[in-house]
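Next up: a single chain in structure tokens, the form predicted alone.
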Amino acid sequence: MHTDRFKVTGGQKLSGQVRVSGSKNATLPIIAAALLTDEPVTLTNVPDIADIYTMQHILKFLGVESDFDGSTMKIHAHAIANVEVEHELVSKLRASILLLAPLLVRNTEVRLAFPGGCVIGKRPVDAHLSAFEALGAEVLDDKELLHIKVDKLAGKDFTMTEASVTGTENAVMAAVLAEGKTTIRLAASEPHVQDMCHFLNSMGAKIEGIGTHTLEITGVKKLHGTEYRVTSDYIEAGTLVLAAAITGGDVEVLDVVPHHLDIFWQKLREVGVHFELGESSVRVLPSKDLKPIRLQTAVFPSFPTDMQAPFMTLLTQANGKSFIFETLFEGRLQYLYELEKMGLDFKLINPYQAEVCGPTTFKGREVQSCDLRAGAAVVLAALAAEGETIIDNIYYIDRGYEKLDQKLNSLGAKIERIK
């Protein structure tokens, strides 16, 4: 665990142009899906973040060749070792759960320790296991690890137990090489799920209904190698837009897929932020007199849970009371206590709901990043704060945002990385 911190000098208006990196949440399932073929795969627009290196470390343990130069990743899974993937390897990376399907498909058996990752409440694995069972796998009872076996995967019409993103991704990876036709209902439809499906189709899979909650998959005998460009990160795009808005800046954010953020743009308008959408960019203009709103998270295409903390930080600058309802993860509002140290007035109604009173004049303090998106929230507050803010635990931020400090500094922020 590295112990870097950020020292942020607030009060700078951001201006200029900044480019969004490839999506972390698309790259990780795509890396897992690359293991479904024994032919070489090349991925471009891969973000240079800690989670990618952690995943690469697990690939090495499985005997899979991979090479990553900071934006292009080459993967060649000639064969995959049928070994137990230990807790120490998967404890840092929640997305390692995505290895269940490819390991099961390639080896007819998988033994994987329960994965770790961000501290944002319980994330059960039932959705994954019931999908595998629907496709003909046997889940063996083991308290210590996930142990699944299968003779032959067979297509089936089934409904997910919830619209789980990684659960849907695992179900799709298992179904593309299953015999016959599979229909997955209540499938998650987030942009990163869509991107993994497009990637699999580029390898010869037959997936229809991409972007909807019902996926129809015709199993194929074999998948081939491919070259694929990962989609841009809509959560990072949203975070950069919010950084411009909270500092009253004038910033153009490039490499955006606007329709990935339809509900986000709607909420920004409601708050009173001025912006202009282009085909693959957005320009944020200085805005005054922000209005309070009610913000509720839900599965795509509703408001994304990963944007809740950064967006809430903007709402601290609105004139009046805003209400936040986090419907997906308990424990996701803990960052409000960090913002309270900087001057926020809020009321936690229960673990899922809070009321925030604005406008807040943030004062620089020593705070910490409690999880990846909470980390982005405290960075945004620090940009708007008077004086200097020290942010601890930026390990979380580095896990999911590529060079966030450098990107913001290129727009005029003053963020120093200190050991």
Ligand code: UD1
The other form holds:
Amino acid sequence: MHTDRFKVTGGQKLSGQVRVSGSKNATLPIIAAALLTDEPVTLTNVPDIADIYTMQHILKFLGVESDFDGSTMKIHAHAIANVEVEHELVSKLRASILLLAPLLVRNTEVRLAFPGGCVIGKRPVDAHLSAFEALGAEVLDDKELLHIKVDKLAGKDFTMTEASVTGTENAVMAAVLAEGKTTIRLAASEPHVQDMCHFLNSMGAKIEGIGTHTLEITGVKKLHGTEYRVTSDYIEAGTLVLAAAITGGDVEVLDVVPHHLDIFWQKLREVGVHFELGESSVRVLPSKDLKPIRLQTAVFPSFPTDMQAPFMTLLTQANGKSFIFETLFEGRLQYLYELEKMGLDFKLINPYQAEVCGPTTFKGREVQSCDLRAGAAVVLAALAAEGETIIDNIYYIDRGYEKLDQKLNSLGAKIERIK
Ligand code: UD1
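Can you return the structure of this protein in the form predicted in complex with the ligand rather than the form predicted alone?
To see the whole picture, the full complex is given below, headed by that same chain.
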């Protein structure tokens, strides 16, 4: 974990073209799913971000060969060591929980520390564990570790305890090689869940209903190697669009899947941001007189929680009071206190709801990036601010955004990375 900071000189209008990278939240489960075969897998459009290197570290620990050149990743899991992954590695990456399913499937037993990642609220693992139990696994009572065993995974019709994203991904990975038919109800349907399912189908899995909340899986005996291009990151796409909008810029964002962001476009229109959608791109145009709105996050295809903090930062520029209801995570409004240091006027109603009073003239200050998406929010505020903003803890931003500073600088931003 490095201690780099950003020094951002605000007030530059962004212009030009920028390309969205591969999706972090699709790549992580796809890497885990690649462990379900003993044949080689090649992934392209993999983002060059810290989380991927952490995952690669874990693979090494498990005795799995991998090679990553910053965009293409090759994985070959001849076998997986039946060991308990070092706590320190697991605690660096919440998504390491995605290893539960492939380790259970390949080794019939898994012991994993409780995973870490972004510090945002209580993130229970019940959805994962009850899905494994439904498929015939036994969750052993252990306070220190997640410890699961199975004789034979068997297909079942069951309902998730909630539409958990990584929980669904674990359930699907366990079901594709289970005997018989599985129906997963209340499945999460986020674009990254869909992408992992398409990847598994390219390995010979039989998953139907992809993109809906009911997945029907027919178990197969074996999965084979494949080559697969990871889908683009819709959260990064949205963040770049917001960066253009908050600076009043004229920017074309390339390699976007517009359909992944339907509600986001609706909300942007409601706010009064001008933009033109292409087949795989969006052009953001300068807009004036932004209007306040009510925003509520929920599971896909509703407004994504990962887009909440960056979008609220745009709403600070609207004329009047906007309202946010973050329905998924407790504690995901903490970034408002960082924006307050820069001049924001807001009222926290409870840990899930807040009112933001715009328009705000942000002033450059020293602020923290409290988690990945909160980090993106303070970067956006800094782009719009008068003067210089220093952002600490940008390790969180580097975890999930590929070269955000370089991409924004290519559009005319002034962001210096201080080592
Ligand atoms: C994944 C994403 C993360 C994103 C989150 C929600 C990865 C690697 N991480 O995390 O970036 O922020 O999904 O989109 O893909 N919850 C509800 N109701 C629901 C579903 C979830 O209240 O219907 C709550 C859960 O109790 C939990 C939180 O939301 O507290 C996270 O949900 P979950 O979908 O499990 O998140 P992750 O899979 O960990």
